[in-house]
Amino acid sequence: MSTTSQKHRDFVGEPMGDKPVMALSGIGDTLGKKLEEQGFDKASVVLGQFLLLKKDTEMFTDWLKDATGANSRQAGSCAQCLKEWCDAFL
């Protein structure tokens, strides 16, 4: 099992009210800046794009290594951020 980072841990730590996209883990500058360019601003819109596959990871990981050319590690990450998440607050 890999250990989570801290950006990780803080964001499953808590709610997420009106966190940026990249408080997400995984998610840095450049990611962000292409989600932000797509309309996926704030943490909890990537949230949505997560539900709205059903909370299949590997789904959601395919997306947005599509949307923005993120890498499998990086998609990853993202992706277990938010079903953890999910787990904690759903």
Second form
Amino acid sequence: MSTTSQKHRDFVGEPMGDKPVMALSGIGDTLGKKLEEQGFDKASVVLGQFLLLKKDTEMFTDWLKDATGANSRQAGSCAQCLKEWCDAFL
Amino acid sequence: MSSLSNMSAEEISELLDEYGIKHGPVVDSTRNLYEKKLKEAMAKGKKAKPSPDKTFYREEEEEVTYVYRTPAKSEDVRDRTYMRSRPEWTERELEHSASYSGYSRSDYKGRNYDELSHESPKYTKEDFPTYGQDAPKAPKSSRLIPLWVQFLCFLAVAVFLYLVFSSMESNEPLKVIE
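Can you give me the structure for the form predicted in complex with the partner chain, which would complement the form predicted on its own we have just seen?
The next block holds the full complex; its first chain is the one shown before.
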């Protein structure tokens, strides 16, 4: 396994259900609040956006950086987290 | 260029396809992103090709559009172009040496490249009459290091290696290879 955080492993290990946005890897309090302000109040809604972008991590990273001001590392981490979750459960 | 914000979702989708940008549905949450992508793609020029400075991909495009141009014409124009533009071109010429006969670089005229576009009018007027004479010389002078020099170096290295090999006291390595 590469350098995945505990948060990443926790998220990817089970169905996300009703987990909040902050449960996503790379999304902390600041970014989480910004996402909630835009209506992405649950991880599943962010998943919806990821799916709308056809699970393209690059596109999603660009979108996240644009929407929340996330840096490359945070956005990339979130994208990778969602991608792996999709690979496992979708 | 009409404003992207005024376009319908289908138009945005079509534009994305034109630039070769893979995309999902254009909905409220994705529209902003796609508009940005389109603006970036337009800034780079049509067909989502890379910036004029790097031309690895551009050559492929030129090859496609160049089939119907005369070879002699293309070589001459390209030669002049390369002499004036960066030495990077010479490396690509090496890779595409086989395509010289069929392809030409004069397609640069049609490109947006600042460096080449202003030179193109000169080529069309002056260079065409002298094709036949300059064509044979074109490949050599357009390279930074002439081709024959490269062949010579290669042969020199090959000969050197052979000498080293043959001067080894034991011939076992040769037998092992056999």
